[in-house]
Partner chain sequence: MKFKTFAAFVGPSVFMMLLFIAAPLVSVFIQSFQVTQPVLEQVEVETCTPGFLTQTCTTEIKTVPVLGEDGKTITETRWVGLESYRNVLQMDKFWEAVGNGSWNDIMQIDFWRALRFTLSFTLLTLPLVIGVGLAIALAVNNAARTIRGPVIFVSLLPFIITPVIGSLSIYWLFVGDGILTAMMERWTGTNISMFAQAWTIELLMYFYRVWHVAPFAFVIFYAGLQTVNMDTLESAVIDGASRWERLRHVIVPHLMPLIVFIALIHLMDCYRVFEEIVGFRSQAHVISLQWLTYDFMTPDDAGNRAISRASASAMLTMIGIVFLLVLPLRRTWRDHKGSAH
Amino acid sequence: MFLKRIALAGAVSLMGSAAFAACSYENEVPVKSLSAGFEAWKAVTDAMAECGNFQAELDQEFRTKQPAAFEANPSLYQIGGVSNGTITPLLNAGTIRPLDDLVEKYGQNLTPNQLIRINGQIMAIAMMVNTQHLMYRSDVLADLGIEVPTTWDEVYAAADQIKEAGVVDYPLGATMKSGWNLAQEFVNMYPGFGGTFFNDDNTTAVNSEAGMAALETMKKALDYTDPEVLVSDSTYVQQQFQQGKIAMANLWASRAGAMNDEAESQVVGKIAMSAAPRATADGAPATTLWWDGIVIASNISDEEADAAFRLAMEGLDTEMVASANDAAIWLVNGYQPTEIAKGAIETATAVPAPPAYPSTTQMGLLHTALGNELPAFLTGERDAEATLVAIDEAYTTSAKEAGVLK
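Answer block, the chain by itself, in the form predicted alone:
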């Protein structure tokens, strides 16, 4: 619910060690962070770097690196950039610390929506909301007389027209890179057909009519995408847009700001955003709602934790938002929604609304099973029915090993 309320209202970057006037103090304790590499994280870590003694590693593979890095003693990083989809392994391993005392000491400018509580304790500070929504070339659709699609059937009908017109290399971009990205595509589409991920006994429920519908709808995209779509992640699709190669994509809201970056984009002012397409005409947008934010490692000294959290608060202040307003849909005070937030806000406030991504151990195991088993379906090695059976079996095996199933 807080997402709706808010909606309404591997490169490594080493930051400089010198303190600048923009920071309210000089940090004297070495601090390192590991997070994703999209624009919002660049803005936040740049702001932290102004205080000195800070190194930020911005890496799209952060989710696979963080568990081991934070389990080291001492932890390899003091600050972690997480989301509701990546925090669970850190929570289960006990490698991040409660933040209640640090919030009381340094969190005067935080809002209640930013405090992520697990079992009553503040375990993360959210900085932004995120979701996948439809991004499209407004000039291409207007020139061809195409209405903005609101369902996946309409997306594919529009893609047919664009393909016939031959005005771009590919009508569609898609984040279908084998592994996590492809799994997320299923996680977005499946609830749109009314599917639930788990039964009451923690077995998975994806082997269902909704699962079949989700797979068949995903596969239709291959008629309109780059043939190399199984290596296509968010950065790849962002660059396809920026280079004028595609006309539509269901892409993360955190990528919207880059479309108008004159240093990178050839389509400044030509990309518009609307709600994520619905899988069915009367259903919710086929996507999930996310937050991104920071956590502090357990395996560090209290002095380091104090310094890291204070630094994080400097990175999440109103001055940072003022200088990077369009980099994200911020939860930080001072954020002013603009046109590029339109699609994410329409998605989050839709009726019915899409679900929040579940931050559970079961979901993490299912996400991995999906990422491992879905590529064989898209390459034609396995049909939809056999793919759902394989996903069920892979999840069941890992869930038993994890003690989630008996």
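Residue numbers count along the first chain shown, from 1. Take the two forms, superpose them, and find the largest set of C-alpha atoms that agree within 1.5 Å; that set is the rigid core. Keep in mind that what you see is a predicted model, and the values were worked out from it rather than measured. What changes on going to the form predicted in complex with its partner chain:
Treated as two rigid bodies, the chain shows a rotation of the smaller part against the larger of 13° between the two forms, based on C-alpha superposition.
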Contents of the next structure:
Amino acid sequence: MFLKRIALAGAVSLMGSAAFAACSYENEVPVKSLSAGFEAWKAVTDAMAECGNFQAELDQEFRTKQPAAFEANPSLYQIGGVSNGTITPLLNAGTIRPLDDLVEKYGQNLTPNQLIRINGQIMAIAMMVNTQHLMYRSDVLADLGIEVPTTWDEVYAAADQIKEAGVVDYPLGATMKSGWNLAQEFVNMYPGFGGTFFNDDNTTAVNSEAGMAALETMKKALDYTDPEVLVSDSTYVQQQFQQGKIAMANLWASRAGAMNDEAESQVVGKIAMSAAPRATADGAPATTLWWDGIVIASNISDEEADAAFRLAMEGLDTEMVASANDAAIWLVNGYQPTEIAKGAIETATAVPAPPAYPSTTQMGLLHTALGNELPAFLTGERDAEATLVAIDEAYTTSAKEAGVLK
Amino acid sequence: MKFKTFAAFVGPSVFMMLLFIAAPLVSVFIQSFQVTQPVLEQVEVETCTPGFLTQTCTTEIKTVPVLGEDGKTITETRWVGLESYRNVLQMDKFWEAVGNGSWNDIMQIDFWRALRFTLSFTLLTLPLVIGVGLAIALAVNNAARTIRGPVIFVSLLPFIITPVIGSLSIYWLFVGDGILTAMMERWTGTNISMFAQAWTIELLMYFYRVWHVAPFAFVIFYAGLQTVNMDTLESAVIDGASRWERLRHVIVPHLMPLIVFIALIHLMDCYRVFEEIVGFRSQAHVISLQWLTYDFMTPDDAGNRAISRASASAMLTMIGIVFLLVLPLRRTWRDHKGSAH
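One more: the block was the form predicted alone; return the form predicted in complex with its partner chain.
All chains and molecules follow, beginning with the one already shown.
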């Protein structure tokens, strides 16, 4: 065991030094980046660091820091890691620069799919897609003779059977931590029932039949989850899987790689992925599509921007993907989808396809309102109808304060 | 002391207090009556999102802020009077709920829910902290001299733990598969979920706060106990006073100013309860006033933050603290004046 570890450590350090030699040039200009902290970002920033003079800040609270840090002049970071959800404040404040000329200069390896165009201008480079997909214990489902569920009704039917068999602590896991996570569950479920979030006049449309259906479907999950589900976030659900406590969960694709991490998972090879369950039999998978990628600050010199972008391209190259293939559903050339990407790809290519997360100022406000008002429904203090009214009122108040509604 | 010397001594701290306490307070006070909004316009935006293989582009009308010449968002600030306070307090809903006689409805309004918890948290932990602190102080004072040092050291430990870390430890000990929950489950044979309902979470919060703050009370009381007049105590013993009577009639009156002092500090600290909410992730069940302000302040993914409501809620918190402190402060003032005669 000990020998094996030493050998492994040796191999890793060798890989590191081999990759170090791999950077095609030496970076002269000091560059800093601020991004989220999950596995894919680690791989990308590690690859950038090989060129020298680079400092990466990986922080899950990046979303609250980024707008202010990029608004400073000069900007505190040259490179920002964003998702389609968090690019909005940067776009709105004009603190990120168009990348068309830089793409022309250094972006030979980028595919058109990676170029995030806003009104025709390239504003960001996407590196991966993320979405939620159904992860399940293939051994448990096979033992009990359960077909892989494709709709939420089937998920609950399967959960019923698993509960009866008593093979795991809880049949289902869910990212229902009150606040952002719980709101995201609703944002996934609601369009699945055909709901739209806003009316043309910026008022919210969640107080609808689709809203009722989404709430009722979400609540059914509570029969099968850990009673403490209102504190469980993605990491918690990931650990529940790894420790063999749950059998199914609709979880972020970026968490799939951790299931086969032998250092922390007891269920290596037992977790399979399929498309996110549909809310209705002929609808789209009840989830939203996300991308993660990089942006370059506008409050920096052109020289710095040049260096930063060149460095970013070095981080997003084929070599990086080859060394961290399973860390994400990469959009970068050279990505080989493996078994664990199957669910996410099925979700993203489903017909009809799930919508992209609608990132707008209003959506930010609604997301907060959902996160604050939904818990009372799930704890049973308020019924579905009153909850939808409360969400509507909370959104209206904050939308008026933000100037979105008159 | 000459006035000049006095001013030279006190001047810097007065300046610092004005700069770091008074000025922000005034600014928050003003902001609670203002709303600052970006100037918005509606534009048609084409956004392209990558799918797994190809992009999908959608064109939609988006509401975006207008950027000025200098590249910054143009904002305008309006006076809105008490609107932010109304939005926080939601009096119309409150009175409606009162009219219906529905406690549950009142508890659906964030501010009143937060106030309920903050008040019960503050007022319930107060006697416990004073009681436990006094008990430890008396125990240590009566302990043999040789073990006093180690006992003081151990009982001070909870106090030096950073509150966030302390509450996180409690969370990890008692969460679904935490060590202590697992142990209790083994003893009782039932499935225990401490974080699944409000009352168990609140119980843990009270427990944590008392555990955390009692050492502070203990240190103060222990120091106070060293100054108890031995002659009075001895004569009480000769008069046949029991241990309890000596405590009630000699020690507690002697410590009264300290008890008031600890009550003051504790009321101020507790009313700002925040770490427990974050550490225990209790937002679904229990929130506090300070957390409410924090929640208004936290920007969402689109960068919006409710500064005006946050200011209003901060001012309301301050008003609450003042109300709570009036009673003990009046007492101190009377004592102070009394002793001057």
